Amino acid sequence: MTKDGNPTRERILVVDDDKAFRVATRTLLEDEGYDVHLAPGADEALTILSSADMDVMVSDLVMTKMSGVELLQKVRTTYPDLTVIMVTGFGSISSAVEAMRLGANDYLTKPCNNAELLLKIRRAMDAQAKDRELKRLREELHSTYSFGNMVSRSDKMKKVIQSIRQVADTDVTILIQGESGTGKELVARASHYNSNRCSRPFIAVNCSAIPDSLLESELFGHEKGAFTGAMKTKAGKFEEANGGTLFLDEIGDLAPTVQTKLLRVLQEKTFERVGGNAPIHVDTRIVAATNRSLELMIQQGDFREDLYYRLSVFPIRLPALRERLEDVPLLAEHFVHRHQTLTGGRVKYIAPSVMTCMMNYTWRGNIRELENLIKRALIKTQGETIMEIELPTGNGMPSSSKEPMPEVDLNTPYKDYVAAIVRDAEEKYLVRMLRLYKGNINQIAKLMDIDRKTVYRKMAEYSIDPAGFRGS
């Protein structure tokens, strides 16, 4: 973009020690918009480059001095992304050949058709366009799921994200465990763009929305006429993601017959389409991912042990969002920001009420059930600052955040600010822990997981005493 706003033209250096073939070529350029720089030999040209951005080169092949082929190949050295095209005579088409070989784009002959020079460039603008926006989200995806945007500041994340670092550039199978809304795919992804696969795909399968009888179909591919309705031979899910990441989502749903096939793809490294007999290899990493207890399962008969131990060469379990509440400022703060679109950009803000309300749910529906409710408190706010935020209660009816709440000063420092509400959310949590298990302080333990001298330091620190809740 200029100064004004306005979008920058596409530059175009033109470059031949025919004036009249430069100024023409200038005129038809410029009457199409484009930003036209000459030069009438190579010298002048690589000086142009030096001090400016080119978008496309138009070079002679036959100049004095230094030939246009000479010119290619600076200019291959030096900006390997500029688009050449290379003009020649009728009579050197072998020489324009040669150029193409040595990195040239595109060639044409003199006299040049108008329109086919200015198809040229076109199509050699679009590919740069397209090239731009596939450079762009490249990098979206690896800031998007880099370790700086996993939005935590609890040590039970901070472990997952040191697990996630230690792990990505292996090529081992990690299994992610964690109840629903846990953010199991955003771990899968962050293993994957922060790995050495990650310029390949990531291809993402829920085993849990497909039928079985088009599950194995669907993750190994078929062969024509394999069944009713394969009408052509179609690549599966492991072909598709070859070299890169299949993730696989509730993998204890999967039918014991996928079951047995996978646990061979993951031992031999090959697999036969359905419908097939020939031998497919691929390199394609595996990350799964369950909210199911695999096992339990196990014990019950319902998923393979073997197939268990080669899935969870590298286990890792999220925390339930009830177990990192530090974190529910961040993430709400987090998700106003992402979806502020919603709004126009209107709302910035949660009061410090509703944060307080947010710090004592029980997110059973965890991140997921947290980005939603806030969605919906952008949606309703009229002002500039989320003043209530509806969460359902055990019966599944809303109930309203407008309840007094003890405020918070807003000139507190953030992280006192934090602190402060974490401290009083932790005290009404072990209240109702306390008054749920009548006093038990080992089942107590157990359920918090975490150790009993922990949960007597938090009475103390509390003042609480656990006679008074014995026999309640």
Ligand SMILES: Nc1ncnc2c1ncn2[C@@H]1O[C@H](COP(=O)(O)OP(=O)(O)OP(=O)(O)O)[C@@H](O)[C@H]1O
Second form
Amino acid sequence: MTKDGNPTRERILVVDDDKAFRVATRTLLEDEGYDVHLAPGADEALTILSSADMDVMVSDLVMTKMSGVELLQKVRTTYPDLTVIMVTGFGSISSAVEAMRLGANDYLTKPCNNAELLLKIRRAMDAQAKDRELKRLREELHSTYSFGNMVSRSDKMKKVIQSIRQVADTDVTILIQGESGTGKELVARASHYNSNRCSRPFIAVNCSAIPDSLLESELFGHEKGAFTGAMKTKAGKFEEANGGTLFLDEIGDLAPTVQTKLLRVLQEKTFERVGGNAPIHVDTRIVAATNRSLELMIQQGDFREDLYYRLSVFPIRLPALRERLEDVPLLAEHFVHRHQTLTGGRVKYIAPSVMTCMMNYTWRGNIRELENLIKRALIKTQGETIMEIELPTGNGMPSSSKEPMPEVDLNTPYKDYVAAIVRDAEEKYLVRMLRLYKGNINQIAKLMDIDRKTVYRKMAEYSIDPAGFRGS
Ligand SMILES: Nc1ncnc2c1ncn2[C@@H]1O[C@H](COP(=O)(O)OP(=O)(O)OP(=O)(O)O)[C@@H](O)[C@H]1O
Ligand SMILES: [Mg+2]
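Mind pulling up the form predicted in complex with the ligand next to the form predicted on its own we just looked at?
Then the entire complex follows, led off by the chain already shown.
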């Protein structure tokens, strides 16, 4: 906390063996609202830096004892993020060049012009604020697309995540296939943000949203005058994503001419802008996705087979949600948490009956549908527990009510027949509960209103292993 109680005042360290300069600079900078610290020499400066974070250091280059250059060298290794402005003697261009070479961010010549000093400090502070914001956004992106944020309880999803981990750091082309809403874009982003390309751009192009006539120039850019309306030379998405990842979404909707050009890029790693003939080389990693069956499209002559093989160097197939229903409870809870701002954090839980309904639903819209239903339920819920969920009727009936009644075998004695049905129902109920509550016997016993011993006995009776339901 600073003298005036404002913790956010920017801090400047002024290092100079000339007392008059120190005092004058302090007055100037304090008038501008900065928190100013003074050091008469390099040693004192290092002591101050070791005890308090500074934003900018303004240091004289020529001082008795340790020179400003030596100080700069020390500071650069210990405080790489500190902005340093060196003050050099008038006309001493070579020392200014030397200071910049050694890592000073800027320099000033003596006698200092106040306006120039203030301007350079302001510029340094603004650049730092921008860097900090960029860093914060990057960190936010990283955590959004970290594997920790991807729900994966089912073996199928665990395998998917393992394969993304394996392939992320390579440059091979990835083809993600899966029904609508299964998480293709999320996987594409995760493969970028968990790779060594993560600080470079991730550029997404939705191939179905751009008219065929524009897609080529959108992807590869165009030269000035290439077509009516091409007023300026423009780089395409391939160039924008240089060093990073280009995500070609809905690749199944790519026009045949663009398919041919894309194939060439993948084969030769170069392309030309529309209307240009200079080959352009980029280091862009391609991740493509589609919810259409490319294999079927190939058979029908709508997708080039050679392009398919180039794209699917590393194929990832995302399972539909109905093939991994054990992910439903975890995903539902994840979305309650993720969209908690919709209710100011009031809604925290999902009633077991709602979970059961969701476990019996077919999820044609996959995870996106689940997310939307949870959002709607959050808005409608009054208390802290979602008690109801509006599943569209038709395909979401509990599976038990969809199953036809088994044929009654009148040769089986009545009591045996009913007992068998009860046993079957009991086993199903137990398995559902174990799945939902991740094998937590205490919780299950409470909810089923039977004691724990009975739960254990019944599990043994039906050869159910609770360990299979635990885990992430
Ligand atoms: N494993 C997961 N864990 C958490 N959230 C997920 C997971 N998979 C998908 N989601 C979320 O579900 C929503 C839909 O995912 P995404 O947009 O990646 O699907 P998609 O396959 O690209 O869909 P479409 O084919 O409709 O474009 C997104 O909000 C995404 O964050
Ligand atoms: Mg998508």
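The shown structure was predicted, so the numbers you read here are calculated from the model rather than taken from an experiment. The term rigid core refers to the most C-alpha atoms you can superpose between the two forms while keeping them within 1.5 Å. Residue numbers count along the first chain shown, from 1.
Superposed on the core, the two forms differ at L117: its CA moves 2 Å or more between these two forms.
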